[in-house]
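Only one chain is shown below, in structure tokens, and it's the form predicted on its own.
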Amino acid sequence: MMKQYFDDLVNGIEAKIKEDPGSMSPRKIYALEVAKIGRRLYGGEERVAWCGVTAPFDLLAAMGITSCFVEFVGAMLASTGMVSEFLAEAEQAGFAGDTCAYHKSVLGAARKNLMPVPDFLIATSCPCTGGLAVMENLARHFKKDLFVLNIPQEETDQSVQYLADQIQDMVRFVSNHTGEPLSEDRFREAIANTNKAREIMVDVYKMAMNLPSPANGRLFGNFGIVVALLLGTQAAVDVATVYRDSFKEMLKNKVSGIPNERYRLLWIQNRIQFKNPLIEILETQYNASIISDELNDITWDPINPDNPYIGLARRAISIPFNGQGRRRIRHLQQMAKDYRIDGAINPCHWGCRQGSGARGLVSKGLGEIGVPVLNLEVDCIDSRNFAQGQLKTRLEAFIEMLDNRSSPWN
């Protein structure tokens, strides 16, 4: 089912760049290159790692290891609107309803065999315990070999030294099962093209910060954690590239993401992946543009090729998530400054720590500067309880709210 999913949506983008080669947006290379790794998943041809989130995608594929954080799928999943047989089959198999429906639907996925079997795990344990869980559980499903990265909380030179060292024999164990070493020539080029890659998209989240706006709530969905596997390949500097053309030409010719921009709004932590119309209704409505995620950030230096895994390192360690949760509140607050934004959307997922966890800590602090949060209580997989009414009425309530404050960068 999910190969035939990723074949249709590669072959249905290409075809339609083909036919319309002005209708080549951003977006849309974003989107061929993610289904592009979707079908190397499934295609059986590859050799194909689970992961957890801050795994090192680009020195993977340096080693020609097709690499993925299992959320990936789990939201691949309910972007299909199929998600909620294997939200059952987890539930069914013991595992509680309140867990993460990204990892559920997962397990789900793995438990109907339809997730393709790897030969082997790489867990990390940031950004979350529930993440490290699931990998746990399905190296065991499927009975393969797993290696895990502790990834320190605080940056320091010990601390960037011990995961440096641990991603070496995170290479020897990769290599250990594919029988090749990992060769230095393809791990510069890798590093040259995830420098690239950086520098390019530091340029494109600025021009996101102008007033108004090129970006909007479509073009940066998911982005920043989603273009990290990209990292390492042409098809990073690819997107990268595609993204910064199309903002100059934008500025240039000032073309903002929606027209008539009116509120500026921050999305934190993850998008809601099933289909629904709350994007819609605040551009349409309201005029209102969400023109960045809370992982659209470069948050790490270009990585040294005479000494990569203390950039690798680096880079991991500096995951907004990671640490204790005034360093994720700094990081928000600095990025509601950056882009003048006028309020923030939380979708508080369920079982999560990092959206219902710490929801009162967002508010809180970015209540400080100014910057009001709409919390909506929702499961950002599972569409079953999604009370579209409830929440529409909510964001009505939040742009009325924002109608009568005065912005905080007046």
The other form holds:
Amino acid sequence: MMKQYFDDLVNGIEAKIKEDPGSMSPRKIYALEVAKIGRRLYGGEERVAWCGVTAPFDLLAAMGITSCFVEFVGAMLASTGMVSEFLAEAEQAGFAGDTCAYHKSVLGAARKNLMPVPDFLIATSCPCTGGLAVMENLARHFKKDLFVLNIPQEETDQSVQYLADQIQDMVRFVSNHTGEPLSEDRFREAIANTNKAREIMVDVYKMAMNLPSPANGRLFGNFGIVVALLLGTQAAVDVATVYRDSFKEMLKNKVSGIPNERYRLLWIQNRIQFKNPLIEILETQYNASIISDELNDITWDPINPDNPYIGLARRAISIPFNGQGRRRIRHLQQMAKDYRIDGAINPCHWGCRQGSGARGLVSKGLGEIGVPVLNLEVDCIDSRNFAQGQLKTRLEAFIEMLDNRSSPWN
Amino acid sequence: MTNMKKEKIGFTCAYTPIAMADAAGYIPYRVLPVSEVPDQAGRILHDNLCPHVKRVLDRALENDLPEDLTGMIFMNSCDAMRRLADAWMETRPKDKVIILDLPTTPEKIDISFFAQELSRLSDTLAAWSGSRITAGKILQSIDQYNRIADRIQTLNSFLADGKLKGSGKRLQELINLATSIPFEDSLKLLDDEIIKNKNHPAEMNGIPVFLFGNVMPDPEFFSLIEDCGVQIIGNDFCTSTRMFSQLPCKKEESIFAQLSGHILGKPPCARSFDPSHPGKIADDVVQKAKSLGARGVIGHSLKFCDPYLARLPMVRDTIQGTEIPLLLLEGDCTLRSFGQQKTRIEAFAEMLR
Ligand code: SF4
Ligand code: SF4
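Starting from the form predicted on its own above, please write out the structure of the form predicted together with the partner chain.
Following is the full complex, with the preceding chain placed first.
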């Protein structure tokens, strides 16, 4: 079923581009590459690893492993409108309704044989405790070996070395399963691709900061987190390049992401993954554009190919969801300044303790620099209780409030 | 009581190396989620965080804490605990605070990293107290801690044999005290209790059950459970016996490495695990219940606690393959919902008869 779905998706996008090359948008290329990951995961021909969010996907790619964080499956099931059945399956099996629905849907999918059996699993302790727990459950379910990367909270020389050493242990673990050592040449090539994509993405994000922004609520949603899956491959470079070229062109022609951009908004943490009209309402009724997501940023330095494990470790530790809340807030404040953000939207995904648990401090931190935050109460995966009318009213009130205040950047 | 002038350093997790706080001249004080103050932590955190951290934050918000509590040691045990540390620093900016990273696995590499964290704790405590902490002093405090753990173990075995007067309730009262007073006072208290109970006849007033879960510090809970027709012969909570397990450190050199190995090697709670044996927690619960001769198992977890909520289905599946029935309860650190649970526990006890 899923193989068919991804095959159709890849073929459909490719056919459309072939038929009408002018329809090729950055989002389409991005969707195509992501669909290709899905096709490989479900194709049954490649070595597959289910992972945590902060696994080094470029290194795994260099080792010939198709790897993906499990939450991707939850997001995909939600976006295709199929998630309810899998959530119900997990709940039936005793997984509490109060837990993160990304994880519940994955557990439901595994129980219904909708997840390809991996060769092994690589868990990461960041971003969340629930993510680790789901990996332990999956390892028991699939009866496959599990490797855990403990991501330290703070970046110190010792903590970076600790993670770098773990990543090297991970390489041995993977080699033991594949029977193949890591090829130094392939690893270098992967790091070169990562660094190249990184450099282009830095430009892309910079261009998105422009006033008005070439970005909009659909172009860039989930970008930073999902593009990590492509790192180490040419696909990451290609995707970043089409975004850069497209933004360059837009800026040259003075075309903005939405017409008459009035309010520039920042989306905190993850998007609502199922179809919903909130972004469209914001853009069409209020000329308010989501010009960035919290994770659409490069928080790490280029990786030194001569000492790559240290760079990979620093990258994992640097993600904004790691560490103390004040670090995350500093990052959000910086983004708000860079993008000249008028307001932020925090969906407060139900079940996400690491994210929603910082709700009050995030509001306070952005409030201190004059950026108001709209806290919603949404489950970003589970559409069963989506209160559209109520949310629409909250958005209206938020925009009204923005109408009545001056921009923090004037 | 001795050492009345010592300041208190708070903690909230059973993995906290409290012997080091003692070695630095502080009284380690467990900030339990027990209080009459109003619920308001959800405003800063979110209502969907576990009641353990919300209640602890409520206490900070209302200053329902000992006056001589001047700092906190937080462990990075789970998302909720990290967010509590953030909120604590915001709420009580004058407190000294340290957050220790706590690996989830007990591999060699994890032990050596955690040893560095312990060394950082030692330096921090020394800076807070203004005096150096020697390895010899740490070893002495560990030795005292081990003696407390030994006494708790003895009392726990009294509980298993039905010899402990006051049963599960009394054990919890003692553990709560032992986590809030100076080590030497704890030892005296526990020694006295052992003497009092040594010759107490064994009594079985209900069906023997094994209790496990995360956080339940209210002693009343244990007697209410026993009033339903069961007798607790063993319990495994972060707030009970899991708080004290032997840390057999022997020598001064490499003290942090030894301590780290023993802490990470402790019988794990749900937030830690052995990757080579996924779901071991489920097998451990069954094994413990069997070894104690329990006829039933009661699991009690807090709402919104990811480490437990995600592992309870494994416990349920594993226990289903045995003769031992399981009852799962969900709570909020208080006895507010005990009325509803009572009927279920009574029915469970009835079924075990
Ligand atoms: S939403 Fe939160 S709990 Fe869920 S996967 Fe993401 S970080 Fe983890
Ligand atoms: S382990 Fe569970 S009960 Fe303990 S602080 Fe974390 S979420 Fe709360």
